[in-house]
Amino acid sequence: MQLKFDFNNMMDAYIGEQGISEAEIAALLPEAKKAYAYFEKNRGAGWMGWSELPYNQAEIVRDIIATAADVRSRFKNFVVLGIGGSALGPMAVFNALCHLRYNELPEEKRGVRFYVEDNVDPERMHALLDIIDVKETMFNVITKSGATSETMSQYLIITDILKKKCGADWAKHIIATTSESKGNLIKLAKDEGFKTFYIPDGVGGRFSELCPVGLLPAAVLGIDVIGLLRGASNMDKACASSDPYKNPALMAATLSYLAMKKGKNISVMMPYSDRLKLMADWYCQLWGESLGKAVDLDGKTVHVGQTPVKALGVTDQHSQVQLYTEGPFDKVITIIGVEHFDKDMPIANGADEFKDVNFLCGHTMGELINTERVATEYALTRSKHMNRTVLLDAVNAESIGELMFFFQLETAYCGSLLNIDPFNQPGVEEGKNATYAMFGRGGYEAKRAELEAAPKKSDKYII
């Protein structure tokens, strides 16, 4: 295990009445044990298919690695067309495990250039097409249903260009990652002969990074995908206990649940590493989309969930930390630290005449960022604001696998404690359905009528 979970600064022994007592944890133990038992009983079933991904993909991984090598040998660019979990996971792992200026490196120092088109902003698509030659590009289209409007609009635009520029060979520029058994994209893949990888039926988008959705882009980039899965397995095994004091993810979920009960309804994710910056984006979808629910499993209206907020240490010490240390007691700040950076940078000697600068000389940037991380923990704790630290020994494939699986387990356990379904997304579906209706998609006439009957905006309130 390369990950440690430090929750000292969530406890009342350190932050007084704003904290959680051991007695409160003890009182919740029966529910925590039920959450663990429910997960273990249902792992691999229903929408918990993600829980078995570290163990059941040996043949798939071999195919992924071989396909990735072929892509690298034939193409200069690799572009993911997707949105939500189909984009955030690949982006986060790319940012964590590749050079921070990867696409700008000279060709001999990197592999294929990598891009993720995770929006339908027209200017973004134009910008991509300005810098790539589609004849030198492999496009990975990722959508389980094959009906995701954003992804399929990208698909239609790109395939039209490919047909015009590549002729009969256009389909060799597409890899489809989709459902094996249903949906539009699998039908297109079979008709056009696309290379295809399958998203398991029990794996939702925000839990999909450790299946072909994330493993193929990672493998194309030369990332150790076996190491990612091994790290996830390590975390899974470290959490094989119904006792929160022996299961870090279950303790994290228990504390998060108790924090919400105390009115701490904002969850700030603040990694102290540029390589982990996009992990906060990935976490925001995982936590927000999973736990933000109006109705519980008994049909009771509850409107639960924490609002996830992303930050970056040290950058946001100079923008957000003022609020976190002196503002309302409505937040849990999760700090992610890295003990050992792959590369460090000595701070040169100089400025002898300025004591308020010269004290830095002889140290390193690694020392400085970690000292500032500890100092932020101290400032938050001193002001009685709840915070916790997830500490990685280093950033590598195994530790990233551990980190992602830790948060996925915490999310599943916390969903059980809240008595909600952490795997559905009815609020997202409502927006999708309204979009379909406004575009005149068949089958959505009732929704269109509902929209047309809604109160019209008043000019009085537009200035």
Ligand code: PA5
Second form
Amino acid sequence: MQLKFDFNNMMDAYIGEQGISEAEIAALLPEAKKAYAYFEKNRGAGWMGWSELPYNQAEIVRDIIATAADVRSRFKNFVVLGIGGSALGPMAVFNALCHLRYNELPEEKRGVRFYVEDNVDPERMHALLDIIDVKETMFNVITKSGATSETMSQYLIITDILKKKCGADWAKHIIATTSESKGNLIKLAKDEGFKTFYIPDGVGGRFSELCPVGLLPAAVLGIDVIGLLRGASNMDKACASSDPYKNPALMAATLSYLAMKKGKNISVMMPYSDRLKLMADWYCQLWGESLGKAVDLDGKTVHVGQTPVKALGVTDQHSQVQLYTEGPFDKVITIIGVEHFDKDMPIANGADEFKDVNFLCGHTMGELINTERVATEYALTRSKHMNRTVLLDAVNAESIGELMFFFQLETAYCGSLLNIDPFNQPGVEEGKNATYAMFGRGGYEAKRAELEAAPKKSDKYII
Ligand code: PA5
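Could the form predicted in complex with 5-phosphoarabinonic acid (PA5) be shown next, to go alongside the form predicted alone?
Zooming out: every chain and molecule, the one shown earlier first.
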């Protein structure tokens, strides 16, 4: 295991009355054991198909690796069209495991250029089309439902361009990743003959990085996808106990639940590594969309959840950390640290006469970022603000697999503790349905009437 979970600074022994006591953990033990038992009993079933992904994809992985090699040999660009769970994982893994300036490297030092188009900002689409030649580009359309407006509008724009520029071969520029059994993309894929990968039933968007959604883009980038899955299975095995002291994800969930009960309604994710910067975006969706729920499993109105906030160490020490150390006691700050950077950068000599600068000389940037990480932990703890550290030995495919599976497990356990369904997203549907109604989609006439009957905005409140 390359990941360590350090929760010292969540405990009352370190942050006094703002912290959690061992007695509180002990009192929650029966619930934690139930959460574990529920997970184990339902492994692979319902919406927990993702729990088996580290074990049941040997054949798919072979196809992914072969397809990726083919893409690399024939194309110069690989563009993901997808949003939410169909985009955030691929972006986070790309950022973590490829060169930080990957697309700008000279061609001989990288593979195909890689882009993830998740928004429907027209200027962004124009910007992409300004820098790629679609004839040299493979588009991976990813949508589990096969119906998401953002992704399908991108699909329509791109296929129209491909048809005009590539003629009969246009369909060879698209790989579809979608549900085998439902949605429009699968029908289009069959009609047009797109190469297709399936998102297994029981794997929801935000839990899908370790299926073809994330594995194909990763393999195209030359990332060790088997290592990613091995990391996930390492974490799964490390969490094979109903005792939170022997199961890091269950302990993390137990503490998150207790923290929420103490009014810590904000979860700040703060990696001290640029390579892990986008892991915070991925986590924000996982944590926010899974746990933010109005109603519990008994139908009771609960309005639970913790608002996820992304931050970056050390950058946000000069921005948000003032609030975290002196502001309200309403947060848990998760620091992700990296013990060994792949490459370090010595801080050169050259300021002998300036003592206030010279103390840096002879050290390295790696030492500086890690010292600042420990210093921030200290400052947060000294001011009694709850924080925890997830420490990776290094950033590699295996440790990233461990990290992502750790947070997925924590989310699932925490959903059980909160007695909510962490795998649905009814709050997202409302906005989607309103968009369909306003765009005149058939079947949404009643929603359109509801929108038209809603109170109109008053000019009095617009200045
Ligand atoms: O986690 C989820 O299920 C969602 O955030 C989806 O990933 C997102 O809405 C995109 O859906 P789809 O993959 O069906 O296009």
